[in-house]
Every structure is written in C-alpha cells, then in structure tokens.
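One chain is shown next in structure tokens, namely the form predicted alone.
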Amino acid sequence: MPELQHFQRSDDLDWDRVFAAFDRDGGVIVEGFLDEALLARLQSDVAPLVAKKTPGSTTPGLWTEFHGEQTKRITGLPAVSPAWVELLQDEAYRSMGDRYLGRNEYWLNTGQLICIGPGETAQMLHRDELNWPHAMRDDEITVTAIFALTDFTEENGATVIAPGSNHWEGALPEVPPGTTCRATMPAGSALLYSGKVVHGGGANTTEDEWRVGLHAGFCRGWLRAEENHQLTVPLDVAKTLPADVQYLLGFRSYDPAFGARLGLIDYDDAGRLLEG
C-alpha cells in the first residue's frame, strides 16, 4: 500500500525536499507544523462553534452526500478566530501557494472547519479542481492545507488519499483497490496537496470521537472561491486584518503581474473602503 512521506517542522526543514515529494505524490503530510501553542489558541476559538453546529447540509440530492450528514462544516473563521488570522499569515503555509499559484496571485479558497463525526461514511473521491472545470490545466490552480486539530486516526475519518493520482489522466478516473492510503496524523500536523490528487474524507467508525480539520485551500486569483467570504467576514471586521489578510479575503482587488486588475470599485482597488 502506498504512503504519503512524512516531514517534521523545524527551522532547519528543507522545503525544497518537501515540495519534490509534493510533486511527486500530490500531497505529504507536515508534522508540528502548528506549535503547541497556536494549536491550542486554534481548538479554543473553535470549540463552541462546533458545538453549536448541526451536522448535514442544507442543500439536497447530490450535495448531502458528498458534503456528510455525520459532518459539521464552518466557515467565517476570520471573524471569530484570532489564531486563524494569524495562521493565515505564516510563512511556511503561504510559501504553497507562492510557488504552485504565483505570489499574491491568489485567493483563500476557503478556510472551512470539517468536522467529521462517529457513524459518517466515507467520501466520494475527487480532485479539488474540479471546482472548476473549465479552468483546468497542467499547472496547479488550487493547493490546499488540512491542519489537523484533533489526531487523525484510521478509525476517525483520516483522508483518503491516492498518492501519485496527480499525475494520472481523466476528470475522475477510476481508484484501482490497494493504490489509496490514509494520511494519519497527529493534532497540529498539517496534510498539504495538489489540487489534482485524488482524495476524500474518510469513514469515521467511531462511537464517539469527532475529526476535526481545518480545509485552507489556496485558488488563483482569477478563479471564484468556494467560500463567499465578503459575505462571512462583516466589513467592519475586516477593516481590522492585516492587509495580506484582507487582500486573501478578496477585501482588496486581485492585481497580477500581468493582466488587468480584477474586483475594483469605481475601477481602483477595494481596499480604499477599508481605509476610509
């Protein structure tokens, strides 16, 4: 069976070797990538949100399945979450999305608590780009993080992952058996992927465990992201965000390096309504 290659965080890490290996699996899993410290301020801002949370979702037919009647999900985390602002601005996570997406060339796709709970069933493999179909190519348009913030476990719903899948042909091709594993992890670990691998939630056989992750993917900037986030963030917390904050959150307007700026009001950047 394969398996995802396992780093360990430290000042010393050589990103580089972490990258090759995403490269060449579609995704790998980073251990102690959140300290002790941020992980803890992360479990505490979202604790009473997954509390309160019903599980399911609201939307019928295709989207109750794939989204998990067993499985809360929560966005809007900006607006409540300190430790997730900060998050939002480290070097290393952000260091993904300046190589596969180009640097400040991207959105926050979502960053979405998925909580899967005791008695769901596993999830349809997919690929993330096909969020967008049309846009789809040989270079990445979307990467993503799952930082764990419970252990990930074989019993508790661990991402199901096809290692190399990155690399094979068709929209949604077919999982032949024993080319799958499960991307187990401790809390604070984060998985990083292609958004072309093959990959879904796993089952959560438990009786009483939670798996909670937190889905930070990157999209590039001319793409719409998943999560609204104008609409989850409200203005006024937004004009309190550092400005690289703001600007992932699609509160300043995309301005590549070459081509015409995108999301402007009264043709200049959005940001002037924070700065007022």
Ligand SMILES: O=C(O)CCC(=O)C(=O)O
Contents of the next structure:
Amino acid sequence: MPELQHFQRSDDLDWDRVFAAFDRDGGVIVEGFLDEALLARLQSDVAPLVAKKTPGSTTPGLWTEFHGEQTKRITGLPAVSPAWVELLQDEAYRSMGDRYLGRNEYWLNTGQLICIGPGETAQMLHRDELNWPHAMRDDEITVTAIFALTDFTEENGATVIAPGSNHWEGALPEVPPGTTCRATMPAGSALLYSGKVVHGGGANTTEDEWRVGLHAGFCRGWLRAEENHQLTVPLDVAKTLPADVQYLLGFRSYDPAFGARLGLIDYDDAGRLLEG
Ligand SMILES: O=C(O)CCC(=O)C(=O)O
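Form predicted alone done; form predicted in complex with this ligand now:
Let us now look at the entire complex, which starts with that chain.
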C-alpha cells in the first residue's frame, strides 16, 4: 500500500529530507507545522465564515461536481484573518515556494478554505498544474500546502493522493487501483505537494464531522492565479499588510531578478498605489 512520509516540525528538522520525500512521492506530511497558538487563532478567525457559508458551488456543470455539493469553499482570507497573514510569512512554508518556483518569482495561487461536509463524495482526481495546460513543463509551475485545521481522517475526507504520480507520463494519467493513499494527519499538520501529483478531496462518510483544510498554493508570477486576490482583499486592507504579503497577493508587481516586470501601473510598481 503506498503511503506518504510523515515528518514532525521542529527547530532541527532537516528540510532537505522533507523535500527529498516531496521530490520522490510528490507530497509529504509535516505534522505540527502550525504551533498550537497559531492553529487556535486560525480556527477562531475562520469559524464565523464557515458557520455563515452554505455548501455547494455556484458554477454549473463540471465545476459543481469538482467543487463539491457538500463542500464549503471560502476565499478572501487575508482580509479577515490576521493568523493567515502571519502564516503567509512563515519561513518553512515560503521555503517550499522559494525552492520550487524561485525566490520572489511566485505569488499566491489559492488561499481557500475547503470544508468537506458529511455526505460529500470523492472529488475527481487531478493535477493542479492542469490549471495552465499550455504552461506545463518539466519543472514545477505550482506547489501547494493544505493546512489541516481539523484532523484529516479516512472517514472525514482526508485528501486522496497517488504517491509518485508526479513522475507519471501524460497530462492526466490513469490511476491504477491500489496506487492511492489518504493524507491522514492531525490538526496543525501540512500536506505539501507538487503541482504534478494526482490527488483530490476525499469522500466524507461521517454523519456530522466537517474536514476543514486551508488550501494554500503558490504559482509562478507570470501565471494568472486561481483566486482573484485583488478583488477579494479590499485596497484599504491591502495597504495595512506587510510588503511581502502584498507582493504574494499581487498588489505589488512581479519583478524577478532577471528584469521582466508584470502587473504594472503607469509602468511602475503597482505597490505605489498602496503608498499615501
Ligand atoms: O481538499 C482537498 O483535500 C483537495 C482539494 C483539491 O485538490 C482541489 O479542490 O483542487
């Protein structure tokens, strides 16, 4: 039975070993990624949003199924969760982006809560990089963390993942029986995974348990992000955020070392709009 390697976050965790497992399997679990205080603040920041939201997608067709009829998805979190803004600056989380996408060469793709409710069926298996089929190439264009804000169990919808499928040929390969496992992990853990690994949300077979995950991916700065942060985060709020978070949300222009500049205003850094 395939499985993902688990690590425990600590000051002396060897992150090269973590990323070696990431490279081999396409995903890895780091338990204790969020310390207890940050986990508690995240849970309390999002609780009112989760309570207010009704499950299901407003987009018809395939998306209704993909988003999940018994799943609540909530975006725009930097505007309402100081704990999420803090996590966006976490050194270990950012080291995943720096390593695979290049320092300052990526922005936030998604920062969405995915709350899988009782009765939800398994999501279609997919690769995140299929958001940008024309940009797919050998190296990563997107990498993601799913932070567990509740325990993730086989019963409540822990992510289904095919370890090693990051190396499989083809855009969306067949998933042979027996090649997937579940990313079960205690609350506070993070599943870090490749844009190339085949995965999907799991079925929730419980009567009354919600699986709450924070799906937080990075993509290359020259790609259009899945979430439109500049409309979900009001400008007044954006002005109060740390500069590197403003950059991650696209309120500052993409300006990698080699000189390209994207997302400009009056041919200058969009960040000037945040000043004064
Ligand atoms: O919530 C999960 O476990 C995975 C969800 C996912 O992959 C997606 O919605 O793109």
